[in-house]
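Encoded as structure tokens, the following chain is the form predicted on its own, with no partner shown.
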Amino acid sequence: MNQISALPDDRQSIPADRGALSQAPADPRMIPSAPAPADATIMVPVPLADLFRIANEYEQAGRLDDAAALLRRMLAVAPLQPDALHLSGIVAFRQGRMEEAADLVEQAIAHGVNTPLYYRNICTIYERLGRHQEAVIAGRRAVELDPCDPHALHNLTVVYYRLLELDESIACARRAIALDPTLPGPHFALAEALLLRGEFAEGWAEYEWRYQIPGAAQMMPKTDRPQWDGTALPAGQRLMLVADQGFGDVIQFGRMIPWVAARCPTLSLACSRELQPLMRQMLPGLDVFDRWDDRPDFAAYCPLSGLPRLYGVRLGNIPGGVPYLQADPSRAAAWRARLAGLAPPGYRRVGLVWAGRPTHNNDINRSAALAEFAPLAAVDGVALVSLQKGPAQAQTGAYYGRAQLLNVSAEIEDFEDTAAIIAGLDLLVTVDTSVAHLAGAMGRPVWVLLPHAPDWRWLLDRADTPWYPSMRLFRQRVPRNWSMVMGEIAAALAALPRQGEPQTPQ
């Protein structure tokens, strides 16, 4: 989560502290500007410094189109003004125009005088573009110019994580924390690097900083009730659990609800409606709600993602037996019959999910395109089943693979449908999404494609995971390149025995 401006992104943002931006030298040149009254005819000259100040205020307020328009006028008069070029790059970044953002900040660097902020911010832009070596060079230059800037060290922490240079990532995070122990970003980046290496004790403690990151979604409304410390509550006092992160996280950490209930029998769960049927499987009679107005009175609260720390999860004591979720039997039977009628007899039914939620802060690295799964479609005796939801579902219209593609996505109404379909598959092949967690929690065979720098929960250099025994991991060797992974999966799929009934590949 490196930083550029004030993005509401808990993984990568450019910090709101812009240093040189707020202290840009005044420019004596003037630019014409229309006065406020709509019917005025007299043009009033405005100093460039004032125009820049207004554009900077617009950017900080999120008025990006207005900021861009003012900056264009400013650059028309002073095309080499470095602060205006830099701020234009920040606006372009926030509007998703990454290549343009890099070009603008590169121009600012070329026409500026070793401004640390420019290097600090372009480090993040390069990281988003996958230009990691250039990001390292820029980040190091920012630290060289301003060794006391914890934000620059934080940005380097994220880049090194992307390169899986975890010693360097952790070292930069610790240096940033030493400079400013209150800065949450480096703490969270440190947590992810430690957890990825399996160093859970310190990792879980640092993970607690996640809700202090600027722009992070609040876990719940303000309350004077304490966060649960893991000890049993007095009889009758209610503990409120909060399903605080993405669907996959809720499925992964939901396994710990029975452990909580043994200590706090009076229990409620704040959870989105989509996941409530699955979470009710964890504890019969569990009180679940999805509107804060409906919450019961409670003595303490705890996020689901905070339970591993309280339990003391380590690699050798992952709680909860698998499977701990199952498909509704009647739905599963109906979907099994439907798939049997669609797929050729004797063909392996292989489910596909190739993209996650596009708004996810790491989606550019974790998602693939359906066309990249072509090697799987060339395997004999395979019928592919699309479980893809969201905008990426439209890619099925351009599918021309040899294997039949059964597109049942439009018929999936909820996670219970997804679970029922998974129960009737021989195998699910998916990128790192909530569907992977669901299949793993059901104990169903699932192969997961991981980006070069995976999420912390998948650890390093292993094809299995202690969280889900039925899961097999396939890891990218080159960032943002799925070709080798697809070849490995196709070869593994071709080596499976051809059977018509679901089985568990090894």
The other form holds:
Amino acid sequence: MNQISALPDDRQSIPADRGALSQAPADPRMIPSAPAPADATIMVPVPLADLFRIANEYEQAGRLDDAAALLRRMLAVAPLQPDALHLSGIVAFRQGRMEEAADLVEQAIAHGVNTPLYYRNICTIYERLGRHQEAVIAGRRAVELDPCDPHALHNLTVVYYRLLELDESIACARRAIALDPTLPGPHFALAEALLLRGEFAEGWAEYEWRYQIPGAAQMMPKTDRPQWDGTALPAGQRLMLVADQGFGDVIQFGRMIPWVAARCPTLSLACSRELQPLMRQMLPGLDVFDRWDDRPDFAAYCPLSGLPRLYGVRLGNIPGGVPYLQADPSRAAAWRARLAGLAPPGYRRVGLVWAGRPTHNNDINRSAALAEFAPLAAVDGVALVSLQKGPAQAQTGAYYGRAQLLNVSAEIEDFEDTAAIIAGLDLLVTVDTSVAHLAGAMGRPVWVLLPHAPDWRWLLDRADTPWYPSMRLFRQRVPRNWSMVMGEIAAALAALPRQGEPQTPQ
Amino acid sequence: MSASQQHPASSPRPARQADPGLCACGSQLRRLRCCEMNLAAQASGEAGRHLLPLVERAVQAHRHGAIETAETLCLDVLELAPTQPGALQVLYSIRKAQGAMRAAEALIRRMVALDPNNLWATNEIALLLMGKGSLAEAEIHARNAVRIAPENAQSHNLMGMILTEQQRPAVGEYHYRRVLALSGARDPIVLANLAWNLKTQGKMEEARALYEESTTAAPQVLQTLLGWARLEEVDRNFDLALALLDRAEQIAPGNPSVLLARAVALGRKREYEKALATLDSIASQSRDGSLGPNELLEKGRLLDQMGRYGEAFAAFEEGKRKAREVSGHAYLAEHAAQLAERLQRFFTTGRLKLIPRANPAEGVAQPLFILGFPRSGTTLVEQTLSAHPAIAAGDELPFITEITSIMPKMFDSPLAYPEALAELWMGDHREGLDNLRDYYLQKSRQLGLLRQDARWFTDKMPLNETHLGLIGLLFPRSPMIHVLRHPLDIITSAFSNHMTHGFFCSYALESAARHYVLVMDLVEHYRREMTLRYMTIRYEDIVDAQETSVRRMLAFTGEEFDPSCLRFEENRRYARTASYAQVTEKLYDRSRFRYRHYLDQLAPVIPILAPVIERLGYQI
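Can you swap the form predicted on its own for the form predicted in complex with the partner chain?
Next comes the full complex, this chain leading.
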């Protein structure tokens, strides 16, 4: 199988079969091969099929601008050529021009003859555009045209997940796996759906496929040492834990480090520098490093995200007493004093994080815009405190909501600062980011805005979470529409007792 | 305005001959004997002592009104001895009386350069510069005059006038009182000047008493009556103001200043037709049958009040056109853009981490910054907040801008602001911001703003938000209240009033819009890069929900709510800005979305403002 990565995604590969694309269009026309030099008088004609093959190679090599330029030349001569239209759509998608991508592939479908690949790919394009119903129709059509294509079924699995039609999603994933049990994508999609439903036993097992997804970041350099199976290692043998996946995952699964240490007292943790101070709180004296060259010799390894499977986490036995992370007392005192000097006395201090890392594969669904928090800003007696980092921090400049917004992000150096600020807040309101996990792990009041189809860890239809008792979940009713959620949060905030009264928000 | 005495101007005489060799300044001297002369290479005035008899004749002729003889003699002397001080002085006096101000300025500058200790010349140049609005330079010469003759009453009088005009009336008051003490007399002009000064400080009763004393001693002084009439108009005694203007009219029938003041008073009485007729009478008396810039803007405002919007906007446009023509001012777009770019380049999160903030000065009132584009409602907010017992009104304080000028000198920096802030990374300038903070507070103390019973004093200098970053460094604990208003209302209002803020942006509609966008972009930059004690308040919200808005501002400041803030119109303090009349009336919504009457005329600036209108959450 000639797998393509036309629509890359670290969790949900978009398996578009390049086999169909690599068939040169049977078009006898010739067009100039490339822009002629200024002094050239002769233009060498190149068959359209050759040109398409070159464009295809460019696309595969990631030379998207070159591919787009060639395809434009092709389409100038053969504007209805479906493969060129389709590949142009794929290039547009990879360049982030989603609407254009949909338009091009729609044209390819209009001028092609029931090509399953077009439907399969437009299914994912529609999904990214939030046009979920159209994505379902296209995905079903792709499966109808080629019932044995596991990639089409995988794409459909993802769309059904977005719609929270989990029975359908799981069924599609199982059919895809049945067609090709070696494909990691459907396994991982199945894991997410099962875990979201709280079916942890099978879910954790399927979750192990995550590192085999094409394009997924490698957890660590190749090693001949085995992955830890959860049993105690002989005395003196070192277990190396790897703080894999995002910061939020590390904070969430870091709670199991003491459980690991009870089995393998000789323990090291490979962890990015940003999180090291927090992870050291999990186990005094924990050996932590952030450069592979510095790693000690080890007998076995294990990713933190693999610990729930080994532990046998179920809804009723989630380990680790909360709070298991604390702010540094001196930093917390300094930030508390700083906030007191900036925010009106007696006002409730509400932290805000409205966007996650933009490169996250589900960022389009989980992140919001600061302007969408206007209903919160209209609540009396509230001072907002921005903890937003990254490119979305720039939105603070153009915030003109009613409540004061303290942009302390500019002074946040690390997670310890973030924790210190959280300690001085009355409440944190955040989208699904690492800061939500941090506040939850600290046992601080935190309200999390979840997209319509949330990440598996937030489960279904509940306002609380067994992972963090101080957390309250607000779920999006309509995909990519935060307005109702913001209204609910604003109402809940307004209903909280005024500061000085004993209750704390939950 | 000050009640300084001016010589009546006569028309400049035509050039004696159309000689291309004559200096362009209009002195009637040859270029090489005037502005193109190398002053340093000239022999001293002593060299022309054989010409002294001619100079003496010129002085006598001038004294006896034989102006032409005096002028001819001076030109002859200066052709032979271009630095002869007596001839320069007489020729300066003649040109000044003729209204040939460029020539007069060139001549008096030459006199001061030749003899920096010439008190008369120093006083004259200070007066001349003040008259043309170059207050900063006038102040330099006025200070020199005091240095030369610390017990000379006229020198102190100049300082009084200039500092009053510079909006530092408390310092000006000191100098006026020195004049009275040094002269040992109650000169009616000085009393009138002091009265005007006290009016700007809101000390209306004392000012009124001085005007009464002054007019009793000298009842026929036009400027005194005009100043007093303005006081009464500001203090809402419109009938008394009009009675004073009647007296002024008897002294100077048809005087345009008197008529304009009358039109303003009538407008405030809502006698719009009468006010318009008064303005029209100015036009009918003028040489070309038209109004000047100030009269046209007043006419436009009256027409606006009468609902005659098309005519109103036409008057604003004509007024601004004339203002450009008369003053030669136009938006300094390039300067503004360069400053904004340099500020954005310097004030970044990375740099700001390395800059120490000034330590808060303990035990004294702290500034409370009211920010906003001119005409956004900052005066209303100041009147509201300064009705609170813990908040003193500071008005438009020029100190932040001054600090940007003196910073390089204070930091021994070869760089200008903002780059001079890099000196704070040097070991010997780590406390540099504390020094600048003290400069600000000391200047404020001189203005009498550091009241014992007040925790805050306001600074509502328009466009201080251009220096939001610097303010954040100097006063990190000071509240900053940024007054927002629909941008099209702001631009409409800026276009209907005379102001020079913002690199002269309001001299044209489009440049006002462009500068507004530039400043808002800058504010957004600062807010992205820095942690600031900053809030926004919307003018429209104050009109719609006054108490809620006032509570929000006071809570932000950390003060308890005080109901007197809701009755700001009873705050008898005089606001020196164009909004003084509005803030003496109860809240009304006439000024809200007033731009809707002018949508056609505003069409050229809507594309410029549309993005920021959207960001602010307004609609068109």
